[in-house]
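As structure tokens, one chain now follows by itself in the form predicted on its own.
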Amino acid sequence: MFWDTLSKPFFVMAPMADVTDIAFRALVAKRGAPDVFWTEFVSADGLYHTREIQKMRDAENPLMRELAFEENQRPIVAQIFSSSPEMIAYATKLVAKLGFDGVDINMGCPDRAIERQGCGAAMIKNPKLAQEIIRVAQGVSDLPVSVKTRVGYNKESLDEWLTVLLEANPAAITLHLRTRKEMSRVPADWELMKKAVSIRNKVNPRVLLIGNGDVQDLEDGRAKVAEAGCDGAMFGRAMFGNPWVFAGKKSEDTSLAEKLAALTELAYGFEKLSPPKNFAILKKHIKAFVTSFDGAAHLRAKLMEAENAAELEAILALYCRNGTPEFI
């Protein structure tokens, strides 16, 4: 398997909910790829509810377009969640079927909606199902299955929590180093990343480990790495206005006309998603690379407004051209 292949430390794209999709990947691959690339989080049920018109149409089904992907996109691991073994079970069998490297369940999304399904971070909750749920991933196709989590729910359990994920010997775990209840209103605890590979070395030494949370770029991931001793870290927020991350370019030393070109580019491929997403999705990537520079607020207010990729260039254009983009 992939995961077996890679070099010490890695550092891996995380994935996120309307960011991590086949066009913002496509940005990061040719600026300095990941390690590892993964999907947004896709739901099992969802997959297994609309198979109909997979088979006849997957254009028009957006949870197919989340599936998408490009060569230069590996290894790339998709990430499906659900509370019921028997759609983990399909959605492992299509991931594997449309020819992903490997495939991630979600155990960690605080979002309330999802844990009333008592997917993500409710997980945590049902450690029997937890078990359940990977070993039913496990055997139904050849393709490693990880899982991201975090350390606990209403407070960190890596010893019950994370030794139940090791017994089930997924090929490695991600673990946002926060709980459930911290969500991300407090720092990521990077010592407990130690506490946990102290766990991992008793209980089940062949899984990887990657550390999650507050890694500011490959310095800092690096630092970070080798002081807890985990295997690799996953980059999220970091990605933000800053798809050379990977190649180890910090932001403040990007040009500004790189930024607003990779801005550029990412919503002409932003628009090319089949089917397509709402534009104003991509208003948070406008916030990330339009930033920390004289102008800048009143240049994302004029970007804000456009509702396509030809109007945010024509605003850029301007800009670069007069210095504002007052006039359009």
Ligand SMILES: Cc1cc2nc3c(=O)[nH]c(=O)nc-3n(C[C@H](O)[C@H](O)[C@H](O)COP(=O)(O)O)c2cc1C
Second form
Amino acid sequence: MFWDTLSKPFFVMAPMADVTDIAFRALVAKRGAPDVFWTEFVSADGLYHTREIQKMRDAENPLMRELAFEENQRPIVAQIFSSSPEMIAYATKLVAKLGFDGVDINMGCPDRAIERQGCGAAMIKNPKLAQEIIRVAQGVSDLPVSVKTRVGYNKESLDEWLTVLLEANPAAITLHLRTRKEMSRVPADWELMKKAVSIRNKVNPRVLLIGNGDVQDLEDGRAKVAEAGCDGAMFGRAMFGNPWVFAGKKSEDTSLAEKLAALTELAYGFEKLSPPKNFAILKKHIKAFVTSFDGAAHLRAKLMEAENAAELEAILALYCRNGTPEFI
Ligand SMILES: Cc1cc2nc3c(=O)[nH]c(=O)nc-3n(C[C@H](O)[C@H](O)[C@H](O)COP(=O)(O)O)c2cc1C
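Show the form predicted together with the named molecule, please, because up to now only the form predicted on its own has appeared in this conversation.
Once more the chain from above appears, this time first in line as the rest of the complex follows.
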């Protein structure tokens, strides 16, 4: 399995809904690939029911577009979520059939709509089911199964929760170093990673541990991993506006022209490759790429009005020709 072939420390792409889709991954792959790519999370129940209700074959299921990837986006792990072992079994088999390199189960998402279904972070409160779900996924294909979760629900509970996960023997566990209750409001607590590593070493040393939360860039990732003693780090928001991050670049290392070109490429990629979604989804990328220079706010506001890639490109072309944000 691919996890065994990674040299340590390794640095991986975080799964991010409405961010790490095929077009964004293409942007990153071209500029410096992570050691592992991740999809956005996909509802296992959604995959199943869309197919059942519409009596369609897997290949006709519109949700399948969320599981599209290109060959230079490997190794790639598909992240799924469900509180139903049957749905996890169905989605894992599907993901295996599609040629993914691994399957990851989300046990950390704090979104109320997800938690109401007993999924995401709610799984932390249901350790028996969490173990069952991991084991079911392991049983239905040869794909390595990993888990992404948090350090606890209302309070840090690594002794209990991490032990439960380790006992199910996943290939890797990513720990977002905050509790569910903390959401993203406090800094990630990398000190806890040391505790996690010592639990892992005692309970199941074969499981890889990946730290997540507030990693700024490769240098910061290396330092955090070295200090904590884990195997790798996962980068989320550090990728915003910086698809060069896995190549070791910091945001200030790239010119504005390169950033605007990357944004344009992303917009066209989004139209061509991504599942059909509102162009407004690109707003968070516009905010991230168009920042920290004189007139950025003005240009950003203009770009936010773009309804497609051609309009975005036209606004940027006007900006670049005039070289000044006062053009409008
Ligand atoms: C816009 C957005 C979407 C996210 N979507 C997912 C997701 O689909 N699955 C998941 O496990 N975590 C998701 N997360 C959490 C990130 O993967 C990561 O754990 C979190 O951002 C902390 O890492 P960072 O500080 O490096 O960003 C998302 C976070 C953000 C900001």
